[in-house]
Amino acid sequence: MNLQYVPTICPYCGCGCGIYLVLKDGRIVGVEPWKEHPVNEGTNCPKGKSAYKFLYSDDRLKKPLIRENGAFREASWEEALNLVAERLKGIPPEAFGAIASGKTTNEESYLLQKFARVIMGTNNIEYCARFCHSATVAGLLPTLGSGVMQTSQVDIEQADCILIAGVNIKETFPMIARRVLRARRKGATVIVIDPRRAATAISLADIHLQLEAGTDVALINGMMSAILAEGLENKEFIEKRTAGFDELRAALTTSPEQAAEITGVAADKIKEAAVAYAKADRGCILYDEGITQHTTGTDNVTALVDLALLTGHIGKPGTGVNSLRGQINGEGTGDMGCLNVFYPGFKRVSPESAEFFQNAWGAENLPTEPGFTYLDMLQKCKVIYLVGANPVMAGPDSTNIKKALDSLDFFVVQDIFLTETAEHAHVVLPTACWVEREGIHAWVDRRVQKINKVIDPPGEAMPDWWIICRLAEKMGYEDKFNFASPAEIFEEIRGCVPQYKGITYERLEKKAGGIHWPCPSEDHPGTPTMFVQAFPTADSLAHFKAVEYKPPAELPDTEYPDILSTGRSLFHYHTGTMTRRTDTLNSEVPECYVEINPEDALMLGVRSGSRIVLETRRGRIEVIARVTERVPQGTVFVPFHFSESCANVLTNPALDPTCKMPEFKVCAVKEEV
């Protein structure tokens, strides 16, 4: 027996926790804590403790599949890639779309966007950020000049007031919740904004602002009015580092009392939270999809920025307006340019950016206009090349997404399983994942770490970077994709993305916990805290931008009298592709459920364990009832991890007009026994 302990990074969520994989005769058999890793210090959540098990699932894809006569048959790589190359040749740029993943490496994401732009001539390239943090980018860029998390997650402990908005971190980011708990034990005040009385509100909150779903802007505006009324604004910070304050002051007409009428939160409680945050030496805002996944998601983020600027809580460790990205490479895939409006390094799509990359890549005629957004691609493109994404589960109104996929002329999917989305493909290409190949990722706080290859992928599965390079070769672009390893790809990235210039494989191998970008040179330590001296805007100032409360796109009525919201749970991860194939996790929560208030359950005549039907204007599903006071009367909550009883059959595809974010968090619903 040969036992090995190999350090690596957990494949779940955006925290980037260190773990040791235990190998017995070359097979992973367990996980042990990596106590020296700075993110988690040897503590792991249930997902981290079972991190490897999905790799050995019996239904891993092992050979390419081609659909014929309505069924898949196995094929060789040569046959499958020849077919894909032939079908992609001659496709007009506007007819082609590429969808990337928040789980693949930076090197693989970089190659996919390069494939779309160099070979297919289009900026039709998107990834899951459209469904989770497009509102973050749209809210932070005009105000702060950058759409990223601004403090190291480790430094959250330095805050003495932490405002947690729209994220149940106890279940979705347990390691960050540990930092909040430590800060609280040191005396920090924790404020939670959430319509649910979820685990975070129960166990961490000193002040729980349990607002009506979709009324965040009214609440935050009420808090700012209270701060101004008390004279608690940070006048020195406002004068030296911001612009637009007078316009904000003039526009803030929502008093705490008016906010109370809209949100259902008592005015005194709004004032209490506002004063606690304003008086803090270091105030930290943490938020996620409960803020962004609205038709007013951009406004919600913008209002949080205004609150932080008003109090000067930006530019020091443990401060900032910090988006918590949920995927292992949710940050890095955006860094690499898998967005319809950005080339790599967040160079906005323009003739100047196209010229830069033409020179860097030796390419010609790169696209200069923004491409389609995610949902527009599904509706307007004729050919889709999708890598590691599952929009049938993750997108709104999934019945319509299935129809869109079935109407495509040609659909290629690269993945590790025959997912709910891959079932609609014409060609499915089996990929390696996680520790079956090497590469880098960027986690929630811009923390860049390297994951090394530990085991071989199953069957004939190959890394995404290898597949993209071979496909490019067959399409006549071998010279632009002539890479023999991820290391070679990363060297090209370092030359094109200034934020990564000083990061090398060698440095990452030597530094547990990685390096925070931006890192402009090889002797630079990285940047845990953003905006210390200036903001990356044209005038180096942060900009206030007043926003007014707007109600959700669909509110309850006589036909659909309640509010539905969706989200995540502790034991599952996003669309459940990996966790539903992990017995230790799936046994905890084996099927979909709905949280329903006891008063609503009594009126329906249901108990915990009863099966009930949820119906919206998009569709209906049957789920198990969990009767709980975690949700207020008139609101139900459903996790979106489950294929059967998919929550996104119900959700509203109405979009934020600025960032095209769907409104996952609020729609009208009715329940039936």
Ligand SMILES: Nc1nc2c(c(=O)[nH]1)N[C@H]1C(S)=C(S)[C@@H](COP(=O)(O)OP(=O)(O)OC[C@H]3O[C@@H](n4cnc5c(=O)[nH]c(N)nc54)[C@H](O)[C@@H]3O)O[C@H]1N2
Given for the second form:
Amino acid sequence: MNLQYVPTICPYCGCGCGIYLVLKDGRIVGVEPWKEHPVNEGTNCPKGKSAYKFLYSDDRLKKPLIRENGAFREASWEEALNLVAERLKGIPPEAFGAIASGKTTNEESYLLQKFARVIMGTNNIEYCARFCHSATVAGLLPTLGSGVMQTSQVDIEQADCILIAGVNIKETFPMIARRVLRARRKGATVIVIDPRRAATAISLADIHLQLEAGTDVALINGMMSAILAEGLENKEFIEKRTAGFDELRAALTTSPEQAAEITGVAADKIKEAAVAYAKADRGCILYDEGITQHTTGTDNVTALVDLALLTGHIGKPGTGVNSLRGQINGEGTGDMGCLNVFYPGFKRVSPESAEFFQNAWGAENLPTEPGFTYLDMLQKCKVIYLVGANPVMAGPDSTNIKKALDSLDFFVVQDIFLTETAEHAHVVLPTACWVEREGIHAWVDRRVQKINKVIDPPGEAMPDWWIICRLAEKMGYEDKFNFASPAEIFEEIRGCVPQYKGITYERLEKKAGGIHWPCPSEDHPGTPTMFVQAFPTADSLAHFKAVEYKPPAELPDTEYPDILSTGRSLFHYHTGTMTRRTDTLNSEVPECYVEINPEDALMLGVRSGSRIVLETRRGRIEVIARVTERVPQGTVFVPFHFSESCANVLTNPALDPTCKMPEFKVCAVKEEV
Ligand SMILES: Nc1nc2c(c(=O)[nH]1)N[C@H]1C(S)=C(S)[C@@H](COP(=O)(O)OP(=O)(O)OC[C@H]3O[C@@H](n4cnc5c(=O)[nH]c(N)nc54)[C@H](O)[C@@H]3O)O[C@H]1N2
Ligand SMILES: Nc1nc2c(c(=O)[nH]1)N[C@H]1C(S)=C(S)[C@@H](COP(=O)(O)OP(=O)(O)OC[C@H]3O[C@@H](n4cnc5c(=O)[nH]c(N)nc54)[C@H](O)[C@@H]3O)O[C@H]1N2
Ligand code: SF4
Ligand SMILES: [Mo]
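Instead of the form predicted on its own shown above, give the structure for the form predicted together with the ligand, please.
Every chain and every other molecule in the complex is listed next, the one we just looked at coming first.
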């Protein structure tokens, strides 16, 4: 027996935990802890412990598929790529769209945007960040100049007050929850803002502000009024490092009492939380989808920025307004320019950026106007090339998304499984993933780490980077996609993305836990904490921006009397393509469920385990009831991990007007038995 232990990084959430894969005769048979890895120090959540199982699923895609007479047939790479290249040639820029992935490596994401821009001439390139952190970018860029997480997750331990807004870290960022617990043991106060009493509120909160869904702006404005009333604002910080304070103060009319009326949280509790955060030496805000996934997502994020600026809790380790990007490459794919308004390195789409990349790539006529956003692309483009996303389950109002996909002239999907989305494709291309190829990713705290190739992909599956290069070749662009390895692609990235300039494969091999970008030179240690000296704005200052409370787009009425909220469970990941194929995880939560409050359950006459129908203006699904006090009366919660009873049949596609984020977290619903 030949056992090998190979270190790598977990394929799931944004924490980026180290694990050891155990190989027996070249096959992965288990996972062991990696004790020296600084993110997790040997602990892993259940997903990490069974991380490799999906790789060996019998239904991995092993050959390209071409749709013929309504059914898929297997094809050779040569035939499939020739067909795709043929169909893409001559498509006008505005008719083509590319959807990138939070799962592919930086090298692969970079190539896909280069394909869209250089070959197809369009900025129609998007990825799941539109449904995740578009509100962060829209909220943080004008105020702070950058939309990234500002402290290393490790340094959260240094905070003495942690405000957790709309993120259930105990289930979704378990290693960050571990840091919060350690900080709390050292005396930190933990405030949780969440309409649900989910695992995080139960296990970590000293103060739980259980607000009505969608009322965060009112709550935070109320907290700021309380801080000003007590004179607890950080005058020195405001004076030296910010602009616009007087305007904020003038606009701030919501008292804690008025906030209490809107949010349902007692005014005293709002004041208590505000004072605890303001008095802290290091206050740390952690937020995620409960803040961003609203028609007011941009405003919610902006209000949190105002709160951090008012108290000066920004620019030191263990402080900041920290957006938690949840995918293995949620940060990196954005860094690589897979957004309709950004070239790589967050260079905003403009004639100057186009010129910069024309020089870098030896390309001509790069697009200078923003492309369509994700949902617009699905509606307006005729041809879509989608790499590693599952919008039929992850997009709002999925019935409408299926319709849009079925009306495309040509649809190519590149995935590891025949997903709910791939079912609608004309051509499906089988890819390698995770440890079947090498490359780098950027995790939640801009932590860049490298994943090495450990095993071969199944059948004829090939890495995403290889597929994109071959396709570019067939389109006549071999010279610009002439890469023999991810290492060669990364060298090009280092040349045109300044944040990554000092990071090399060799450095990453040597340093467990990787390097935080920005890293401008090879002797630079990386940057765990942002904004220490200055903000990356035109005047180096942070800018206050007052926002006013606006209600969600669709509130309960007599026909649909309750609120539906959607989100995640510890044991599953997103649309479940990987976790539903992992026996140890799927057996914990084998099917879709709805959390319903005991009072509501009593009125309906249901118990845990009963089947109930949920209906919204978009559609109906049947699910198993979980009667629990995790949700307040009048609110039900459904995870979006399951193909049967897909939560997104129900959700409202209403968008934030600034960032086009759908309102996944609030719509009106009725329950029936
Ligand atoms: N197990 C697991 N972990 C994951 C993922 C996964 O699918 N499974 N996905 C990863 C990804 S990509 C992401 S983006 C993150 C997401 O991580 P989270 O944001 O933690 O995920 P959600 O379950 O969507 O939970 C958001 C929380 O916001 C609360 N909330 C709902 N509405 C409101 C509101 O109006 N105001 C406030 N303040 N809170 C509200 C919900 O009750 C819920 O507790 O998780 C990452 N980690
Ligand atoms: N109702 C509701 N909807 C939501 C949310 C919510 O809270 N509520 N959250 C939103 C958020 S935050 C996010 S981030 C999105 C996620 O939305 P998506 O990113 O669309 O969902 P995933 O299931 O992560 O899809 C990733 C796909 O990539 C495939 N894959 C894995 N590895 C590789 C690889 O190496 N290469 C390729 N080509 N493919 C690979 C997987 O099989 C899977 O099909 O969902 C959003 N949708
Ligand atoms: S916390 Fe995230 S990265 Fe760590 S083992 Fe769990 S899913 Fe993997
Ligand atoms: Mo996400």
